[in-house]
Every structure is written in C-alpha cells, then in structure tokens.
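So this first bit is one chain, no partners, the form predicted on its own, shown in structure tokens.
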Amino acid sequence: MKRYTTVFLVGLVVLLAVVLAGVLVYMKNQPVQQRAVAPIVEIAPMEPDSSKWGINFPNQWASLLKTETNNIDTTYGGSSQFSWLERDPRQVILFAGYPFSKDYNDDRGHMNMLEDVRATKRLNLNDEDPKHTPATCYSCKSANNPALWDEMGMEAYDAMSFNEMTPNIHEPIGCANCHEASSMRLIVTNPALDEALKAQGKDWTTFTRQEMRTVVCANCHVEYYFQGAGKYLTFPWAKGTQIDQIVEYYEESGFKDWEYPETGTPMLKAQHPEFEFFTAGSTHYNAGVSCADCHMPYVRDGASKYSSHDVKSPLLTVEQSCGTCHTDTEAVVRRVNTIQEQIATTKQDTEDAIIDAITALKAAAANPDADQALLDQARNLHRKAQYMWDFVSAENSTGFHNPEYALKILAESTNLARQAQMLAAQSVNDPGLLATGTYYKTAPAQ
C-alpha cells in the first residue's frame, strides 16, 4: 500500500509539472497586454502636437496646459520670468562680456517654451554674423525635435541657423519629448543623452520605470555644451557626472563660452544641471525618488489615478509631493527654507568673492609688469571658481535637490576665487588688490 501511495504522489507531482510547464508556454506565447483602456485614436510615432495625445490622455494633456498659465513664485524660483539681474545685480557683473548679461529670466513653465526663447535678448539673428545663435538652442524647447532629429539626424539640425531652423518648430516641450506613441513607455528622445550615456557603458533601454522617471528628465535638465563649428549639442560627462570629472573634461578641451573683458579668463556658462545635481548621491535620489515623484505627484479625478503633467515647484502641491512619504508636511517646508535660505546666502558669498577676483585681475592685467604666469594662473582658478558657482547658481532648486553638495561646491568656489584674487595681486606685488567687498564700494545702491 506505501509502494502505491509513493507512486501516486510521484505521478501527481509529474502531472503538476507538466501542468505548470504548459501554463507558462501559454502564457509566454500570449500578446502584449494592452493597457486596460483601449486608446481612442492611434498616435503617430513622434507625433509632435501633443493635443492630439490628449484625446487618449486628457487628464495629463489638461495638466499639462495648466504649465501655460502658472506663474506663482516660491521664495527662491518659481516660474513669473524675473529676472535675475534684477533679484541678483552681482549677476551683471559676473556675467560680462556675454548674453546673460543682457538677459537673464527665471524660466516659465513648458508649454512657454517657444515664445520664452524667441523673445530673449540673448539670441543673434544675424546670421551674417559668425556667433550668430544656432539651431542647437531649440534642442530643448520643442516636441517636434524628435521627429526632426529621427528626420535629418542632430549633427545635420546643430548645423543650422536658429533663423533656419524657425519654419520647423511650431510645438512647445510635449508628450513625444519623454514618450513612445505606441506603448507610453518612458524614453530618452535626445541624441545627445543617448551619446553621453553610451559614453558611459549605460544602456537606458534596461533601466527601470522609476529610473526612466528621471532620466527622461535629462533629455533637457542637464549641463550641456555646442562643441566645435557644427555647434553639436553635447553633454559633458565623458569622464561622469561629477563636478569635478566634469571640470576635468572641460579642462582638457579647452573649450570656453567667452572671455571675461579686461581679464583675459576664458570662461564658461552653465547650463541648468538638475539631472547631475540630483543624481550625485542626494538623499532622495538614493531613497529612489524619481523627479516625477515630486515634481509631477500623482493626483485623482475621480476613480482615475494619473501623474500631473502640471510641472511645477513641490513647494506648490506639498501634500501630493510630499505628503506620501513625510507625515509632517509643515515640518517638511520649514526644513527647505532653512536649507535654501544657507544656500542662497552662501551662494551671494561667493559671488562676492568671485567679484573681488575678477577686480584684481582687472587692475593685474592691465599692469604690463605683470608677472604673466602668475596672472595665467589666476585666470584659470577664476575660470573654475566661476564656473562652480554657476553650477550651483543655474541649478534651479536653490541647493535643496542636493544640499550638502551645494555646500562643498560653493566653498571650493569661494576657495578658488579667493586663490585667485591673491595670485592676481601678487602677479603685480600690490597687496591693495586684497581688499575683500569690492562689489559694495561699486554697485549702485539697492
């Protein structure tokens, strides 16, 4: 009797393998699943009016055009277009000598992507003119790019004229900038992303959603450069994302924006570099919290679950942002504004020092007894200073997405720049260029 009772379970096991082996063929050879609600119209790959994607998506396509319209401000950013020369008339001065210091506005929000870059002051639409601006600057500023890039490939659009390449952009930031037509998925449309992160051995196609969460916000929140006469967009992460690995790349090129007038320093501009800034071991970024988790929390309509295409400030909709994983939201915002404030301060220090810099080699280069290695020397410590500061400076988030790393940022700044001023006096042995708040004595009063 135990020998049958053996060999029927033998048999059962057997038979539930069998089974189980059969279930998981079927299921491995069933289609895709669609989504749970069919689509109402199909989408053209790379389709770059995104009105038309919100016949399927309207909650997201009506939060989105809600970017269009807010304009409130929190303590340090926002999105009414002020202007940082006006908040911050330092900027004037550290930026001389190039665009920036014409114009220099906070960002609105993504559907005044177009009207906000045609109407700067900074553009040269003069394209006689060999610096005048390229297509390149609409590589961030439109939902047609995708389709323009995937048409006559990027080296061929950078190689444009802004004036050019006008007639083809008639769509804002939309749904083909992070998103594939035919499943929704998460992608990186940008060929300069996907060069900078083969560069590294990254392969976004295994990533996962959360991840793709960020990344798709690294098609345009990033540090970037035009490189060479084609004024290719290119991000500078060959050697990583770091500030420092970034620095060293930007050293060994050579490349600079501009030269800083009556100093000689070959500078170079920022960008917007919220995607490093983040991904640089903040804590959130470590928790795995994406950007959409708090920029574009999830909100209901009713029984319907969506994330809010209303990009905007977590300091806007603290609740949703921030509520989900902190009890005491109250807490939470009293904690931002005592990191931003620090920031924010520490950040005019070291414009002010940045500022005493530039003074010194002013007064240095102009003297023609000046010792010129010392001086070359204080240019490239200015050259890095400024650039340190700026990467803290056009980060849009006042520090807060990565506090601590703001702060040894800006002090490595304030430390260079003040290197800086010092080589720069002793280039010419006059002790007087030392004097610290030199902004003060010159700047028209507030």
The other form holds:
2 protein chains.
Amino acid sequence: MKRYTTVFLVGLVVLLAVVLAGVLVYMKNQPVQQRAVAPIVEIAPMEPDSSKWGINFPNQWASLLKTETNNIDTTYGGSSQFSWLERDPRQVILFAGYPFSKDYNDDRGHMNMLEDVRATKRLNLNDEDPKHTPATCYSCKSANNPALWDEMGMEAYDAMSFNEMTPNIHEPIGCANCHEASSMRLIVTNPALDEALKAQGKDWTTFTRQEMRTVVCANCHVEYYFQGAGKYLTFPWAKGTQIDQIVEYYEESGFKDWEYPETGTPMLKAQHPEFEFFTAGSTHYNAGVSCADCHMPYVRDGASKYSSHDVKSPLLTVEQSCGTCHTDTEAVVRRVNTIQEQIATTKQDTEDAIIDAITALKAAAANPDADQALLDQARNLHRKAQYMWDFVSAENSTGFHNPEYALKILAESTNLARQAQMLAAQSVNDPGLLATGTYYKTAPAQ
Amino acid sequence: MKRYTTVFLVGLVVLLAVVLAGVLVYMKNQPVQQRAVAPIVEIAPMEPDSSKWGINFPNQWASLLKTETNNIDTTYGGSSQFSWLERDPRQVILFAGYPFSKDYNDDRGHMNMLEDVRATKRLNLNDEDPKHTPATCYSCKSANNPALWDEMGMEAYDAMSFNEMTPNIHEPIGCANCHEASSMRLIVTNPALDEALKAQGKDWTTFTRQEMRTVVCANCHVEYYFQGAGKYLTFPWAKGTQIDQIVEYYEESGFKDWEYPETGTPMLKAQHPEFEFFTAGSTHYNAGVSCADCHMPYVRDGASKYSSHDVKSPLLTVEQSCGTCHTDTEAVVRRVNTIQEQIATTKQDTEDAIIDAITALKAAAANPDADQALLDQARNLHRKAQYMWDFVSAENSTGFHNPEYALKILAESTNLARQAQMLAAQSVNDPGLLATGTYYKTAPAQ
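May I ask for the structure of the form predicted together with a further copy of the same chain now, the form predicted on its own having been displayed?
Following is the full complex, with the preceding chain placed first.
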C-alpha cells in the first residue's frame, strides 16, 4: 500500500512538473491570437496560396484582394504606377548609369508585386545573359518564399538566377509572408530580417504583438543589399538602423551598387527604408503606433471587426486610420499636406545641389591634372550626399513617417553635396566649376 | 388719451431700438470673460500696477509673481540667464560688429524684463551719447506702455531716447499688457501689432478668445525692427508672416541692422519670432492649440481653476501643459528632446557653413581685384542665410514650436551659405577660399 502511494506521489510530482513546464513554455511565448471561431479548414505550414487561408479569414482575404486595384494617388504618392522619372526628371540624372534611370515607377498594391517585378525594365530579363539578375530579386515579391527558404535555405535561393527561380514562384505577397499558419501569430519569415535582428541581439519571438505589427513589415520594407557573389540578401544593420550607422556600415564594407558615369563615384542605391525611417524616434512610433495601425486600420463588416489587409496610404482611409486618435481628421490632412510639401521642396533643393556637384565632378574627373586625393574626397562626399538624399527619396512617405528626420538628413545631404562641388573645384583649381543651378541650364537627358 | 398713447408707443419703439442696438453691438464683440465673483476693487483703464489687479485675481497674480524666480533650465532652453555666447561660441563670430556679440543672455521670466533690459550691455546706456538707444527698446518691457502709448502716441514714444523714457517706466510686464481692465478680455495693446494686423486686413476684435490666447503673445513675441530715424516700432508683415515673405519685405526695404565687419554684408538681426514661427502651419497650431494652452496651463487652487501666469517652458509643467491632450507624458518629453536635439545639431551645421562663407567673404572683400558684382551677390546670400538661421536660432523653442519649418529653413540657410562661399571664391577666382570647417581652425574671438 505504502509502495503504491509512493509511486502515485512520484507520478503526481512528475505530472505536475510536466504541466508546469508546459505552462511556462506557453507563457514565455508571445500571446497567441485568439480566434472567435474554430478554423473551417486546416492551413498547411507556409501555405503559399492565400485563397486557402481566405476560407478561414474571408474579410482579410477580401481586403487583400483589393490591393490589386487600389491604384489611387495621393498628392505626393499613392499606389498608381506613375513614373518618378517623369515626375522629377532630376532623378534621370541622379541615377545615370544605373537601371533606375531607365525605369522607375511608383509601386502598386501587394497583389501586383509579381507582375510588376517581372515587367520592370530594370531587370533586363531578356538580356543575352539574364543570369546577372539573381533570384534574390524575388525575396519580397511572393508568398512562395517562406516555404522555399525553408526547403532550400536562403543561400541556395539567392545563388540561383531570377529566371531559374521563376518556375517556383506563382503567388504574389500573401498570408504566408507574415503569419504562422497553425497559430496565425505574426512572424518574421525573411531570413535576412531574422539574421539582422539576431546580429543586434534581438529575439523577435519575445516581441509584443503590437511590436510585431511593425516588425513584420520589415520583412520587406527596409534598406538591403545583395552581398558578395552569391547575392546574399543582407540588411546593413550591423551598427544599427540609423542613417549615420548605415552610412558607416557601407563605408567600412566599401560596397557599391554602381559607378556614376564620368565622375567615377562609387554609388549606393537606397531601397525603401520605411522600417528604419519610422522607428528612428518618429512621433508616431514614439507614441506606440505601429505600421498596421495606420496602413491596416480596423474596419467593420457587420458585427465583425478586422484589420484591413488593403494596405495603402492612410490618406485614403483617414477616418479609420487617423480618426482613432485624431478627432479633427480634416486638420490631419491639411497638416500632412503641409509637411509633405515642405519635404518635397527641400528634397528638390538637395537634388539641385547634388546635380551641381555631379557637374563639377565630371569636369574635374576629365582633367588629367586633377589632384586625385581631393577628387576622391569629392567623390566620397557625392556618394554620401546622394545616398542620404535617396534614403529620404526612396522611402515611401515623402518623409511623413518621420518628418524631422527627413529634413535633418536632407539638410546634411545638401551640405555634403555643396562640399563635394567645392572639393571638385579645388582638385582642378578651377572656380569655374562652382556654378549653381546647373540642372536648369541643361535639358534633362530623358 | 390717443396722443399720450402715440407718444408712449413711439417712446417704446425708440427704447426697444436702443436696447436692440445695444444687444447687437454687444453680440458683435467677442464674448466677454465671465467672472464667478464680482470684482472686489475697480481697476482703472490701463492700470500699470499689476498688484492692484491682483486684488481681484489673486491666483493669477501670485503665479505671475513666480516668473521672477522661475529661472530653471531645460536641456536646450529655459529661463536662467545663461550666456548664448558661451554655450555656442559660433555666435560670437556670427554677430561680430553687433552688440549681440558682446552680451547675449537667455531671457528670464516676465517679472525680470525691466531689470534685465536696463542691465544688458547691448544698450550701452553709459555711452557718451546714450541717445542712440531709443525708448522703443522699452516697448516689450513694461506694463506702463499701454497707458503711455494711449497718452502720447507710439510715434512720440519711439522718438524719445531710452534714458529720457526711463522715469516713466516703473512696472515690468503685467496685466495691462494683455487685458482690458473693465472686462478682463484679451486685447492687443501694442500699436505696432494693431497696425501690422490691420495692414493684413485683419481685425483682432473679431477674433475668438482661443485665437486671442495666441495673438496677445504677439504683442511682444514677434519679429520687428525700428523703422527710420524715428525708430518707429514696425513688424515686417506687410507681405505676410512666413519667412520668405519677411525676407522679401526686408529685401525691398533694404533695411539693415548692421554691416558685418570686413565682409561688408548688410546684416539683419532676427528678434524672437515665436508668433510667426508657431502659426506657420505647425502641428499644434493646426490642431487649434494656443500659446497659453501650453505656456499658461490651467491649474487648480482648491476648487478654483485658473490659467497659470507663471509663463515658462511647458517642459517644466508637462502634466498640466501636455497631459491635457497627450496621455503618455514621458513619451512626450522623450520626443521633445529628440526633436530639439535634431534641430540643435542641424543648426550648428548651418552655423559652420555661414562661418565658412564669412571667412571666404573677408578674404574676397580684402582683394581689390575682386569682381564686385559677384561679391555683392555673395554678400546678399550671406545676409539671407544668416537671417534665416537667426530666425530659427533666436526663436525661443529650439525649433519645437514648428520643427519641420525650423529644419526646412536651416536646410535652405546652409545651402545659401555654401553658395555665398562659392560666389566669394569666384569673385577673386581663388579656390583657396573653399575651405570648410574654418570655425574649428580658429579660436573663437571671445
């Protein structure tokens, strides 16, 4: 009898320990999203086909489908495919020698990603050797990616060419890019983001749901580059995500995207650093607002409330996006327009300064007697000035995600561009290279 | 009997008409502030002695008295009398040849105005000919002014010297500067503000009380200059209150505050354009917030609620000032610090650029062979760049009243300063004048 009691007690202790461990493991993980109804169908892990997820989440799926046709413009941005090169012909000069000077359209909604990346003239997929375009360009374009990365690893993925990868890619951006099928929790799916966070000592599985409502956007909406011969997708965050830390990273790595024609400047192209920009102490981020709060506001369908997946400019959903916190939404719209106008005009002044620097650098570089040390200093300032400008210009908010940051960066960029021009003039001892407004004196090469 | 009835009816009609007219006149004027209790004492119109008003309004008066000792600093400003010349030695160079390079202390609270204006070394009141300092300098320093302006007119006031006016001035800033004694409503008392508003077709008697809670601050917290030999107090608002409109005004008038030594630049000194700065579409102004909402927040004394007259930085009363709208006041403070840090560092970059321009201009101006047309263009850009910088620098919020505006202006100022430097180099065909960071190469002349 005593023996049975002992066995029973030991068994009970073990059972309790197992249950306790289970509870602790459960509690350690972020809270799992509660669903009001049981799923209708089971979703396979990393299921690429969003329409299958849509059976369980018809509202979210219906709103995601709207991104195919939500091509409405705002004053400074929006989701139509307008040409930046036509809207601001300075960009034709600024990206000379790089594919962005040939084809640079504003991006459409999520459902069009695949069609648009295959259509852009930037990739030159019909070249004699199309292999120079790596599969890495698909990294932010498809819901097939999480499963592919899981199966083959990102290194093997990125080592393939774009055209070789094409048969594996069928779906545009979808559910699997941000959600775990079994729990619907928000997850990091892009291995490059996972690695960049880990390098900073950050573990995204410990983030709150509200934090994840910003972090999952960083699966794509970040600055990145293709590292080395394997075109390995890499975020330049090793020193931090602030602009000066990213510039320092690139200076140490010596990476260049292309060489500017006739000036010899080793150039950098900024991508779309929305995450870095917004999280750099912006008013809204500081107030605890996430990307999804504004771009995926809660909307209603009858009695059910859901986060709209029709991701677009909050200026198109002011009541739902801004009205949650701001009572006077008309005032909000006025204010956004004022801020974006200030940034757009300041940005053009910066562009004019960089083009003046380019004009001077071309003349100096063509002069065999130029002081090469001064010329290299001038090139380095051109490189930094244009990257900083592009960090603001390529960021998809006309600076609104962090207006002060945008204007501070533009002020510094203009200053560096003017210093590049002055150094170019000094390198050939020719004050004739100090002309300003050179953009207006030459017809832009379209 | 019928005759009496007629007389009675006519009398009644006249009486009703008079009453109706009275009601209409009453309604046309802005709502008169309601007082909970009848006044204890009658206050004479434009009574300079605030202690007499204090009998009726003891809380307001007690809080006004606190401004004598509220000399607490914030990170970037505050109300202690720290020296700007010591905090930022670049300002010694930037104001060379002007009294601000000798004495430039931060301003203390309202009750110290009189003591401080009489103590500043800028006025040189012990000069052999102290008459060069006009009485106009008292315009924003005393509650005696409304009565004096009423009695003698501003033209006669401004035509006197500072020392001649001194016997008439006993009181620091007080009740009479913003309130009408009979009604306690907020009023414009400075004739220069009245004239500047009228010139824009604006009638302040039609403004709402909330509008007046910003406009009365413009009795003093504005950009102004002393016009002509009569030193007539004038706000440069004829074209508007935006920075480009004010610069255009000064360009047309050709006014200068002083000539910069060795460069020959006709300089402008910005005063404290808080009103122009805040009302230029800032976030808070756009949201309907007034100066008083933040700087004179409602506080409680037992059961009575009143607007604190201890005017100072809202960073010292975050709960009362910011907490009315912002729930997370710790986040507010972090955000204010981030913004002010961005503006303070950008401002120093602008100062460095202007000092480089000054260094180049001095060398060019000393060269008899300089192209005078180019040199004059360079001087004009120096004039504009420094005025725009000063418009931000002299404004008492380290840009926080309108951060994007501050940064946009600083970006433009830096650009103009670099262009001034380049033109100076071109005027003498000497790329040697393109050195940058010249401030760091010379010990500031203290």
